[in-house]
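Just the one chain here, laid out as structure tokens, in the form predicted alone.
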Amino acid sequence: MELSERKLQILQAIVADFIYSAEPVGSRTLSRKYDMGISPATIRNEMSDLEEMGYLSHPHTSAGRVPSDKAYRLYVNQMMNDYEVSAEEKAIITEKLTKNVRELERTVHYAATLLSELTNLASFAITPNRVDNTLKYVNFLPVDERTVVLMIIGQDGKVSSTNIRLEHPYTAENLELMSKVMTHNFKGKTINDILTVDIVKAFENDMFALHDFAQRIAPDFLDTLERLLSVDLYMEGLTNIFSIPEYNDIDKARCFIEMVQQKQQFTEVLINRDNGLIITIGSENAKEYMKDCSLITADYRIDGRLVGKLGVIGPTRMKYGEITSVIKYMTDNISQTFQLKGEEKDE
């Protein structure tokens, strides 16, 4: 049996009205909200055949119809409509995420608070371990007479940063030119690189206090160095599934909390996806904890090279087309804000 025109424009118009409704779309009610031109007995017809074909179910309780994963596969690639993201909306997006910029992190972390707050989702952002990362940056920055915080940044714009505690005062003279020797030594290894260097060695034919200020800080150095090899993950927005049907029953609400903060599990999950917008369905998820789940995920990206991820995940019934522009257009203004800020620093 062969998808025809009209079973098409019924079988749109039903995942659209259940998307907005959440509830059991009847013969009835398609009649009377489109003007299709066939009577409810023809709908019905139809929509039996859909159901025949795999792209409706007919829940026990009910005289009207659901959306199977197939149908909303076929309406995500087919037929949902281009959705462009409102002006306010852009005004939110563009003035929160450029406000205060100062680390890759901290925007990012927010872009998932955002995200979560214009989709009433939960969300997430990723910052992977990239094996070819490199470094930019190396700063100490002097909080007392005892007291620095080393600051690392790599060239995918990621900071790592730790306190230590100096048995013996250092000047701002020598932290200053500890930041400039380190950055000029380090500048542009990867980091995997830089953490099989004998790092005191490396001094050992500079100046006696660098070398001894390098071998006191050792230790920090590559703990914070290493850290910038890590995978951080944000989550946020998990109490916004209690505002959706969906989970009105308490034990699919705490299944669904307890699924998410399998952070490890999320993350590997997350990493091993695809690069680009990419939309998983219900059934099409491999984990089969994620199989009553949609998942969105769409790269930020800079200069070019893939950093990360943003993305939201919810039941199988949510706005795709409105999700997957916000999160475009998120994801794009983060690149974009990056790549300009790369662009100052550097000159």
Second form
2 protein chains.
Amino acid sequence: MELSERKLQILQAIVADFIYSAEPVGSRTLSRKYDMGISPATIRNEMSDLEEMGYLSHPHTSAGRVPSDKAYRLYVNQMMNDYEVSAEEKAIITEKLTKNVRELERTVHYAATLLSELTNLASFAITPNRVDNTLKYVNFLPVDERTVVLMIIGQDGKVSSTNIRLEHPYTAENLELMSKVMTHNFKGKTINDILTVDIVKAFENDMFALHDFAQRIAPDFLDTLERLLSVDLYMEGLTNIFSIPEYNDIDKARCFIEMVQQKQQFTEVLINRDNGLIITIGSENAKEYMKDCSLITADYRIDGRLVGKLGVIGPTRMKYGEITSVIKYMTDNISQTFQLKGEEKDE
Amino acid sequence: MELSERKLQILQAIVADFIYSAEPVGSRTLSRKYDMGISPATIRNEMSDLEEMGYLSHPHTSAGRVPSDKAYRLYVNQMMNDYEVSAEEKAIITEKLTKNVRELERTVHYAATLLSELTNLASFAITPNRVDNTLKYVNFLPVDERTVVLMIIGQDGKVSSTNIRLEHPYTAENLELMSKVMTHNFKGKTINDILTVDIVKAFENDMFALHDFAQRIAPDFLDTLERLLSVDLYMEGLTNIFSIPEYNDIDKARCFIEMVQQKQQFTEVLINRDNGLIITIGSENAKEYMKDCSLITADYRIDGRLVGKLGVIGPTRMKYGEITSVIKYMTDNISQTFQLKGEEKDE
DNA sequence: GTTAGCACTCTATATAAGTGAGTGCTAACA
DNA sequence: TGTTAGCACTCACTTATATAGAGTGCTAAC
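Alongside the form predicted alone that was just displayed, please also present the structure of the form predicted together with the DNA.
Up next: the whole complex, starting with the chain shown before.
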């Protein structure tokens, strides 16, 4: 069967109506609300066809129709209006995301908060996996006779540090020497490369104190490097889902919250997702426990390379158009703000 | 009216039973389960007295009795058994909290996670407000020609850093000089004291480049100091509340989650709480929105001074005895682990 | 002071009836 | 041939009613 112009029109109306009302849409409601010049009976016939084609479904015989994932997909691909982010929202976003910029982490975290407020959904952001970040400094600083702070700074300015407890006191001179040697050895190398190097071996021929020290700090050094590489996940607006009819059922709400609280797992999903503006609807999600949800994500870039993501998660019934525009606007803002090199940034 | 021995005994049985069953306790159930040598009718008379005295209440005429906050208070103060943390739990706690100790933050965060798993409640931890932490190093490191990393390390090894975007490039020499001067000026001062100093003024008589630089970095410097001072809140096991009958109602669950997600507000409450092992039950909580909850917190100490807290939050019906023991055991472990100075720590 | 007995209360659960939105089918119409 | 009015039918949801069960409070007897 072909999707006639009229069928498309009806489907669009159903999806648009359902997105706002969360109630199954009936033929009568449709003909009353949207003047299409055809009677409810005709609409019913068309709806029946659309159902057969897999675009609509019936919660039960005597209920209105509900869009299927396939319908949302069609809607998103061809039928959705382009929404312009309102001037007011633009102003808020620009104000909050481009003023007083310090670390990427803080900006991105704030973006997630803002996104959840603007969309009334649960939002999230991940920072880039800095696989090609290179090391800039290694620094050991004495805190007390048994504790030193190890800090590593990447080329991008990210800082990772840890406290190390030593069994024997070390001299400030040794720490300084070690800082210099390690910085010299590893500066400019990618963090990933360093992780595969045998740190201790590099100090095999050095004086005993240094070799011994290298041996003791090796695990902490690797741990700190790994955290420099690591992806952070920020989640905001979790409680927004309580205002969504789909999660009126306590078990549904519980499942949702448990799902997103599995941060490790959720981060994996986000990392493995394609880049660009990606919408996955219900059953399009690979994970079984996400089959009832839609995700919208967009990535932001830094100097065109490192890619982090920002997005929302909610029921398949969501305002795809509006949300997509907001996310896009935000990630563009972030990308622009962190365009470190190149053209002048206007303050 | 006096609280006779028998009344106490009955009250204890009711509280203990209700804590486990979450069902109002009736006279018949009580006489069947606990052999006290008196008939249900007698128990009823006593219960009636206890109700008049404010220890029990009736959800409705023909339901059993439920303990009031006052009853829980009495239970906690005098009637509760002392629980010994099981050997198994002790082993887990010791293993996880005292091995591979690095920053206090990570240990404390992990403690919260562990606590929520052991108690099946929502748990939280706050790191100490380091009011009397003193500054150890100030360090400026160049990242690229427009960006520098500022990092401040406290006497306790906590690191706070920020990226600073400069409008004009600065030389590595200037940064190094600045690091040295500021470290020299502020080392050993408490963070709080430094916050009140006029940073820029200190460089008034210095060469222009340094003075100008001081002016530009002053706000970021203060921000970074403040974060060195700041209290972090970790919350874990939020979804545990979905398994608790008290939160079967979606609105109750929502309120609870919204309450603890107000991190700022919740942190305030925890900071202002007395030190030591503190239990507040329902209406004993100052905040209106906590009147249905009980909080149990204990503090941990570092060198006997700085105090952070660890605890749980849940419905007033909770296993006060067991939970208290676990929290106490954990905070003792943390305090001991971070006993930096003094006697030998056994690995 | 304690207890058995009994009427009473109130929730929870099951059952039945009524309402309303919506469908699917059929026959008539353009 | 596509469109529409009409109508019987379905099903969730609401309201009303009956019933069972746990528990209380009171009274009178022990």
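Here the rigid core means the biggest group of C-alpha atoms that line up within 1.5 Å when the two forms are laid on top of each other. Worth saying up front: this structure is predicted, and the values here are computed from it rather than measured. Positions refer to the first chain, counted from 1.
Annotation for Lys252: C-alpha shift under 2 angstroms between the two forms, rigid core superposed.
Core-superposed comparison between the two forms: the C-alpha position of Glu173 differs by no less than 2 Å. Core-superposed comparison between the two forms: the C-alpha position of Tyr75 differs by less than 2 Å.
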